[in-house]
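There is one chain below, alone, in structure tokens, taken in the form predicted alone.
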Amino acid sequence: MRILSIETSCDETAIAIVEAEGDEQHAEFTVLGNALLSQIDIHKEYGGVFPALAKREHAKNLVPILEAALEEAELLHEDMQVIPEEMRSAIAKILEREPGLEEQFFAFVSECEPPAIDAIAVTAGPGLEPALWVGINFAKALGLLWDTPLVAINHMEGHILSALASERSDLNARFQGRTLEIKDAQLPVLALLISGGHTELVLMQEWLQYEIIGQTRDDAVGEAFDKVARMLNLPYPGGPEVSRLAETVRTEGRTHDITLPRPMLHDATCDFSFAGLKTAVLYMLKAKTDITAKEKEHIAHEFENAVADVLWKKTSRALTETNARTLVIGGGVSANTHIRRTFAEKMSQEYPSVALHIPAASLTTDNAIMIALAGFYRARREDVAKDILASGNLSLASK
């Protein structure tokens, strides 16, 4: 099965084309084409993602990204296509709320053959709704023109499945020729999903059936990283900068007397809270008139330690309560070096019989490959969509 996947949930415009085969017990995915354009530099001046700007950039970038992915997959064949007026009108109606996209769309598809694609998978949520709608409407237009079924994908499901996938071959950073494999995953699977918008523990007892075990009651962990980074006057995106300062302290073996709270560490639930930790950093900085570069590093170090402690404690509780046989960690914050190291060490010491899956750093951020993986599993169940609506707060438990 050949999947074309589209991801526009936040500030990355991404399209991938993946050849997939197999079933839940053993599936293989060969990445034929992959193209991604990040908007980080554009949003830097705002200190975060500006939704209206993200929407505009997605509309501007989707056609060039599609062309790049098709060309890499060797599925771009030039040939003049006459689009019937009725079809043209229907597509124009779909794209009318995406300024600039309609003209690009028709200019491109009028000059190339429809590619051999079995399904189009597109992120329906969660995410920024204006950004989601651009990808969804683009998918609808392609599906109508190419007579190809659409599959609506939960972004977080993509993170879970990409974390379960392992490499089948050496590859370069842009994924050309990449082969991934999901093989013999032991259920139940517990997923710790950590990103700028999410911090939750999700249980998969059966394939593609989810239960929320714990979640943040306030800030997501990635949001807390970014807010602390702004307090420390670090550049955007702030999370990697906080981590960089913290790693400097560890590398140099420095000690310090800065201490921060571990919110809800001993609470008898699997829920999280990071607002108090963030506020503690704020009060600490307000109490200091001048902060040195080393003090910034020490605060970053203690903050990151506190986050890792809380994430591990809550995940450990969930592992014990659910008897999970596999733990996956997904989402942008799963790229954090200290969190990855902490979980690898703790799992080997305390849960040696539980398989730990953390994706390669290149698959932790938003990408279309993970949407293609989820698209394959949904499409093979014939879970196709007659219509797709953007849902900024879409929950895995609703699947």
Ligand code: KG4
The other form holds:
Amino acid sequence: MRILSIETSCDETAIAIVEAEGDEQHAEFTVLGNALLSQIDIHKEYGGVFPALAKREHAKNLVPILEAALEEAELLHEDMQVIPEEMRSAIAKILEREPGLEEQFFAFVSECEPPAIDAIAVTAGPGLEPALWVGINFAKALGLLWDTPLVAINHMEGHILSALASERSDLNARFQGRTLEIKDAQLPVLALLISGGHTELVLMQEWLQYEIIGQTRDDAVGEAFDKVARMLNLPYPGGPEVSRLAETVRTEGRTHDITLPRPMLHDATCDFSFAGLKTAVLYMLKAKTDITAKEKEHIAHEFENAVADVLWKKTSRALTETNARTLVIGGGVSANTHIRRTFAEKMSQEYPSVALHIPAASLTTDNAIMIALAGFYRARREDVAKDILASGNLSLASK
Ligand code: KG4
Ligand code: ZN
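Show the form predicted together with this ligand, please, the one above being the form predicted alone.
Starting with the chain above, the whole complex follows.
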């Protein structure tokens, strides 16, 4: 099955084309085309993602990204197309709220032979609604024109499944792309999802069925990283910056006496709270009139240690409570070196029989390959969408 996937939930415009086969025991995914444009540089000056700007950028970039993905997949064949008037006006209606997209859309599809695609998977949520709508409307327009079924994807499911995937190095002969596989995942799978918008522990008892067993009561962990970074005058997105400062303290083996709280470490739930930790950093900075570069590094170091301690403690509680046999970590914050290292060490010491999956660095941040993986399993189940609505707060538990 060949899937074209579209991801526009936040500040990445991404389209992938993935050839997928297999089943829930063993599936293989060959990435035929993968194009991604990050808007990070554009949002930097606002210190965060600015939704109206994200929407405009997606609308501007979707057609060129599609073209690039199709070209890489060798599915871009020029051919004049006659689009019947009725079809044209139905598509114009779908795209009427996406200024700038309609014109590019028609210019492109009028000269492009419909590619051999079996399903179009698109992120329906969670994320920024104006941004999600652009991707959804684009998917609808393509689906109508190419007579291809649509599959609505929960972005967080994409993070979970891409964390379960591993790269196959024995490149197969049929395609030149890279091949991922998801094989023999042992249920229950526990997923720790850590991103700019989410911090949750999700249990998959049955394949593609989710239960949220813990979540943040206030800020998401990525949000806390970004806010602390801003307090330390570091550029957006702050996670990697805070992490870089913290690592210098570790590599130089420096000690210091900065201490920060570990909120909810000992309470009896699998929930998290990061607002208090962030506020503790704020008060600490307010109390200092002058702050040296070294002190900043010490704060970053202690902050990152506190985050890793809390994430580990809560995940450990959840592992014990659920008897999970697999742990996956997904979302942008799973790129964090210290968190990856902490989990790798603790898992081998304390839960040696539980398989740990952390995605390859290139799959941790938002991308369209993860949407294609989810799209494959959903399409296999004929979970085809008649209509798709953007849902900013879409939860994994609501499927
Ligand atoms: O999953 P993602 O790409 O987008 C959302 O769906 O939110 O996650 C982005 C978040 C940002 O808050 C960013 O600061 C954080 O992931 N992040 C990191 C690191 N790399 C990205 N946080 C800590 N350490 C990192 N190395
Ligand atoms: Zn994400």
